[in-house]
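Quick heads-up: it's one chain on its own, the form predicted alone, in structure tokens.
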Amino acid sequence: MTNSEQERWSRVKGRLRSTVGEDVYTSWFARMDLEAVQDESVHLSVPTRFLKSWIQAHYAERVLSAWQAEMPEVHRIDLSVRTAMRCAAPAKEAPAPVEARRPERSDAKPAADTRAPLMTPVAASHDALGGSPLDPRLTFASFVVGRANTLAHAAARQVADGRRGDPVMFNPLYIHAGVGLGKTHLLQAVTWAGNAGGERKVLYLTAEKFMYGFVAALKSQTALAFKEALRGIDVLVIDDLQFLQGKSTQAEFCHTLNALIDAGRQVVIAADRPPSDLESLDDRVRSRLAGGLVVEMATLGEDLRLGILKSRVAAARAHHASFDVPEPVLDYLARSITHNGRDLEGAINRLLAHSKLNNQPVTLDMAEREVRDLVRPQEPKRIKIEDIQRVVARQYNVSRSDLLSSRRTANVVRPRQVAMYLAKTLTLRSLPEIGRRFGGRDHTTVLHAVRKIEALVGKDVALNDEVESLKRQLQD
């Protein structure tokens, strides 16, 4: 390598460092070497296949842009693994090209990342870390706080406002709620706010992205580098944990979780159910999750629904100044659309589209017509026997396998009878079917349990209250 090539490479590295930041540069580019510059191609190498695949997936255009700033004629980057390149035939580790259009003039500006104008520095920094996509609308400023989510919001805000080296108050923070109640909004708000200070690295990943990254690292035999990269994060945010599957992936998640918590790093997790109900997860993971702060985001009350509607109207008005939704229409929507926040946002989008495309003001009649499918009486929730077994097991502090077993101890028999009673009264399953779902029992056993609980709830006030509470939990 000539002195001029070495000087160019030093300047390229300087550009990369200033573009992605010192932490990201150290993680991914510090061990990248220049091998050769030939005609319109630059040949680079890294020590591991994991680094190669990660750079190709996340930084290929940035590396190319940095080189084109020095040499506009370059339009191809070849990236190889050093060990493979030096010790094996080239065919076994063929370089993967990064193609770009050649500038039309010698004084053309260097090619830029086409996403850059659309990305804030925070988004660019998070993208550089390899996180899942962030929605710029999902910030604390746009999150509407109400009785259903006050604690979850306060806990998330505390995490986002923390600084590197501060003691962690609760770890992990585990937020659970049904669909469309604001979990993802809060987690992305933590990521936006946490990264805005520039002091900490906050990484937002869906469970699917975590699984993909781990499986890819295993296939490329770079799992150790993957683990080290994750454990260098200050705040790890995982969304939709209920989708985490596979024993090896769950084991790695457990190790990562333990390593981050033990090192004083913050972990924030969201799922659609509490840790105890994530039956597909390993017991050690559930135990560690339950050891932090577990917060439920409840269903949206009417006041909160109205607040969300007003917030969405205000956001729409920022782009469509003449858009207006009268108070009676907002009251109607808040009263009638009760399922989740996404339905509320969808209703405002429909009103906006109808108003703009037809050049008509929003009226109550128009709103009733446009969102009628969202306010139709909802079908009664279909309750599954598995749900009944899960809720009853949690209520009585036994396991679902206990309910299905042949154990006859008092602390198992009564919950089993209650579960069979609820299965008969809340589902359309036949007695033989219920028996089969409770460990292959005879239908007469189920009938005895149903009659037993029916007789007891009429005279045992405490049991009656327990059964009614279980019904409410299952029907909500």
Second form
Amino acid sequence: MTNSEQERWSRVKGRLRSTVGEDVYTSWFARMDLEAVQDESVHLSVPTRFLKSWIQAHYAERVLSAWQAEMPEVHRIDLSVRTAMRCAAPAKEAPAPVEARRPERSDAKPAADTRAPLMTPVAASHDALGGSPLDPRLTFASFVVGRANTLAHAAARQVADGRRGDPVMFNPLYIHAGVGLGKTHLLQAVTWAGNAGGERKVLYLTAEKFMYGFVAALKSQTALAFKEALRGIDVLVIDDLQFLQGKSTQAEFCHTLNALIDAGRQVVIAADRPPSDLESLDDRVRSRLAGGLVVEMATLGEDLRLGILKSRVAAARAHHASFDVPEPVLDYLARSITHNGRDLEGAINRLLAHSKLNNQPVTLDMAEREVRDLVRPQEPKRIKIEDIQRVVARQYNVSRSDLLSSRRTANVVRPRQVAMYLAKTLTLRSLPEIGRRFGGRDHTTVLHAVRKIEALVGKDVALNDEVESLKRQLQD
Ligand code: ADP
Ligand code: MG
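Can you now output the form predicted in complex with adenosine-5'-diphosphate? The one shown was the form predicted alone.
Complete assembly follows, chain above in first position.
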């Protein structure tokens, strides 16, 4: 190919880039090569069949007119698929080989031959797909296992150790727990470990990142590329699913979830509540989420807190050899600091800062002063709507299904109203969500019940006692 042909090709690419926009260009055209120019026809090539048919179906006109702007005599574009040898070295400007890992429905076994030569280094493809940043400290090595998280840890380990093509044991793996109990730590550990071999591609995204990535992609018209990219990974890890909002994002999430699960890819999810409590998600997604393995991580017990503190001290000592926290101080911290892992980390950081700045060893006295605000006598318990229904049903001697039923006899109406009232006052659930959880009632029904009981407890002493007793049972 002559130099002038090459220059012309660069200009054509420049035109394409400015007509379709940077993102579309990188997704679809970055690896298109010029093979030859002959009379009226230009011969171009791309690395995969999928790219070829996509460009033919959607961009044929634009490619042709970009050429015609440079060479009016061109009337035909021939597009061919390059051999595997050539696509082993993708163009520098190409990001993750988006289409290359797409499972092709028409082929029985496309995975091995179309993907393998195109694997890019993990870190690069993580960025190209807009993966959320990973904290290098959040690994399995630094994760302390205890009663609260044994099952979640074992399941996460299983996912991380899987190999491409292994049968998936549970899908999705859904981990839920309150704030600071190690969800993000565990999910990032899976991502680090899963990517370590270089064989599989594990993508970690916060639900927010998933949302913004998708919205941004829609705006720049690369939604398809984004979807394909997502579907092209082996393990999708999504953190903080409770923040997923918006109809179209949810629809997209649903498609992605289905596509991945049906293709035998692993999905790992963390949220601050069980699938049944994800109020804004539609029923199908919820049931799909609940269809895998749902594991709760409990609040960190004292021994686990002690373990975490020790591992934090050990990590700090790697950089500050003189730093040490005596055993009695560790015991004190483990006993008195809340269940939130972040506070444990914060406590060690403060002790470190204090002892460094003042050049003093850590003592119990100093610890008590430094972490005073982190010491809370009792974490409020997370109360679930099911627990409320169970306890109320027991108290009034009706069944839980009575509470959910449409029966309107007095002996179930009052307990039902009490249960709805407790659900509103003891949980953060919205009225529509509570209605849904009580046999699909309207939110106005719930509101009515809440107001009714609110008014009654003000004047009916017996009812007030009942409600207080129920609250105590639920809060212990
Ligand atoms: P979540 O995502 O559930 O809110 P994180 O994973 O961010 O919680 O954990 C909060 C802090 O507590 C982090 O510093 C994390 O490393 C630490 N942590 C929580 N659980 C553990 C554990 N089992 N082992 C070690 N560190 C933990
Ligand atoms: Mg988190």
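Computed from a prediction, not measured in an experiment: that's the story for all the values here. Numbering follows the first chain given and starts at 1. Take the two forms, find the largest set of C-alpha atoms that superpose within 1.5 Å, and that set is the rigid core.
> Determine whether the C-alpha of residue 153 shifts by 2 Å or more between the two forms once the rigid core is superposed.
Residue 153 C-alpha, core-superposed: shift of less than 2 Å.
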